[in-house]
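This document opens with one chain alone, in structure tokens, the form predicted on its own.
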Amino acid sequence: MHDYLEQSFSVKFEYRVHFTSGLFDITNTLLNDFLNDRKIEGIQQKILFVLDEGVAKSHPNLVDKINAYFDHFSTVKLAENIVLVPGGEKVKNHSYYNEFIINTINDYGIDRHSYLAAIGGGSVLDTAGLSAAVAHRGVKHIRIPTTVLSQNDSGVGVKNGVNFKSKKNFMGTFAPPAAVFNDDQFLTTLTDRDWRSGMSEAIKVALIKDGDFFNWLETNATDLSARDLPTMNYLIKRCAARHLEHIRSGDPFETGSARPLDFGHWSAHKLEQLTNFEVTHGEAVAMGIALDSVYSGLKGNISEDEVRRIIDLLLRLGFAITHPLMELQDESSPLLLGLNEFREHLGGRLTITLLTAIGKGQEVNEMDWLLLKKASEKLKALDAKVA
């Protein structure tokens, strides 16, 4: 004999991705309007800022502007100090920073009715988002992305995480933000490398979901390379829209076996680790896109002309298309461990997205390493011609 009780319920998540300029200017009421709309009568809500050190150096008046903003608008109480953490993979590679942010949430009495706002690149947002998700079983998290990559990709999604056991994002959560605020003024101080790096995710989403967007990228590659801000703003908004469409399409927390938005990522994640993150995420994704696109061509899924267009766009935007560690000698080549880690991450069945056309992806459950080797050799030859 057996018996059981059953429970079923759904939780609605809703958040907006805002696009603005000068978020902390006193004349810009966007952030205060958001906080005021969510004010709770009889409760003193607080907001604690976690700030990427690199952003603080590039915008030396930012801390003063934040303090002045919350002196002017008293809707919520600003925590006494703005917390600085390192940007890049350093903040994700060391558990100290995750624990440090959690301790800071505790020290400043940030509760479930209050906010943790993170300003920085994707790594800082990932780490702060994880800290917010586990503190009090969920503190409201506001993301303020400051790079192209975080404004068009990681910052608008529902994932948080840090690196663990030498594996990218091994420890993390699915926890949607309360809101995202994209401020284009943060883009003006990016290095050329960081400006370029974020565009690889736009190419990725165009290749698997939006052929017209890929055509637009080809047409506007010169303006993008020249750092034209209105053109970049369009790229970011369109790319972010495609990500949001995917998130609400049926499997936002990736309970299935597919990771369609990770086209080109199986090798990219591994390359980042193999280079000790000297190759940035965006740069690695560009190389991963190149490898999987050439592989798709060798499989006969896309034409040689489509492969040429993809490689040409990557090169026009200034990306490297391969790296010595992308070269495959045999089945024990370190890069191929990336396939095993993708398989392990999703229940033991390999699921990789490849192209069937520019603008359309298809899931496959196996990769032919000999064909991958041929693809890597072809990329090496193409790279030599460019050099």
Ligand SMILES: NC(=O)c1ccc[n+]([C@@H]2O[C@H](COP(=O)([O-])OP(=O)(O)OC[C@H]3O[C@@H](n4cnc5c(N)ncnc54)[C@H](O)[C@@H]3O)[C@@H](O)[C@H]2O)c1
The other form holds:
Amino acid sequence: MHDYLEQSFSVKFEYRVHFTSGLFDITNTLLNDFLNDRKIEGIQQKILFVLDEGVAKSHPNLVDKINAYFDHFSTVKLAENIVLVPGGEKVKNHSYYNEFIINTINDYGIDRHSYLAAIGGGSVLDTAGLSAAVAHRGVKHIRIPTTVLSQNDSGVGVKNGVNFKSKKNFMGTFAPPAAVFNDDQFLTTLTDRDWRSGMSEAIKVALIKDGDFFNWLETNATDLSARDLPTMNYLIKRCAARHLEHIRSGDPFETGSARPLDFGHWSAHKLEQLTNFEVTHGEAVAMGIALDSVYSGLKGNISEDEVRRIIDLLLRLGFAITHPLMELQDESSPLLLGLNEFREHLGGRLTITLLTAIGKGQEVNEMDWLLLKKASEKLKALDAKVA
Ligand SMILES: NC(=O)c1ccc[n+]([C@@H]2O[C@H](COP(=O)([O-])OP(=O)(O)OC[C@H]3O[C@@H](n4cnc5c(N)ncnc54)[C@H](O)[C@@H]3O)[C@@H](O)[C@H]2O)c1
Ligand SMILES: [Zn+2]
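The structure above corresponds to the form predicted on its own; please provide the structure of the form predicted in complex with the named molecule.
The complete assembly is shown below, putting the previous chain first.
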């Protein structure tokens, strides 16, 4: 005999991505208003901050400002200490840091009504996001992204993850944040490298979803390279909006095999690993975009002129378009292992996004390695021309 009980329910997730300047200025009530709106009568809610060391170094007054903010507004109780963790991929590569944050959640008594707030680049947010998602099966998590990449992409979505056995984001969860606060003052202290790095995710989203945004990027490339903050704020907001739209309209927890937002990422993730993370995520994505765009051109899906525009934009923004490890000798070239790892990560069929126009992505289920070899040779030749 067979029998069953049916179970089905849905859970609604809602969060805001705020844009502000000087989040911890006493005159800025945005964060306190958020906490106040969610105050629970009779319960002393707490907030514990995890801070990226790179941010702490560049903003030496930040810890004092946070202390002063919570002295002034006493809506929630600030944990006695602000916890520092290293920035960059290091924090994702060593499981120690995830456990360390979980330990601090325990030490400071952060319960399910309290908050773990993380301030930092995508790497710190990914690690703290995972810690927050698993401690007590999920404490409320506030993200305060401090890089271009985390403000326009990684910090506004629903995923977290750390690396495992050098495999990117092998361990993580889908866990929407309680809120995201993008503060443009953080961007002023980024190195030129990190300022540039995050723009590749904007080019990516423009290429697969928003042709007008691509035109805008072309028009504003000079201001973006010159570190004009209002222009960067526009890029971040538009890119973040496209990401949020994608998440809510599609498959937020990625139950299918497709990952359209990962255009250019199959090779990027592998390149990061092969270079021992010396090439940053954003830089690797720029090269991955170049490779898959030239490949789309060789397949005849986009025109020569469109390929030229994409490569030109990447170069104008100061990105490298290829790397020696992107050269393919034969079918067992290390970069190509990235295709299989990408398939494994998604589960099921290999699904790669290519372009059919600037502003339009298309999923394919196989990649022709000989054509990929041609694409990487073409990129090398284009690169040599620029040098
Ligand atoms: N979860 C997701 O959906 C998702 C999406 C895209 C990327 N990511 C991940 O994001 C990570 C990359 O993040 P990233 O590009 O933000 O870089 P990052 O977090 O690696 O930080 C780069 C460096 O900048 C420093 N830094 C951060 N903010 C600063 C500031 N305001 N001033 C001065 N220095 C500052 C950091 O200390 C670090 O040294 C990758 O691990 C990538 O896989 C995650
Ligand atoms: Zn990415």
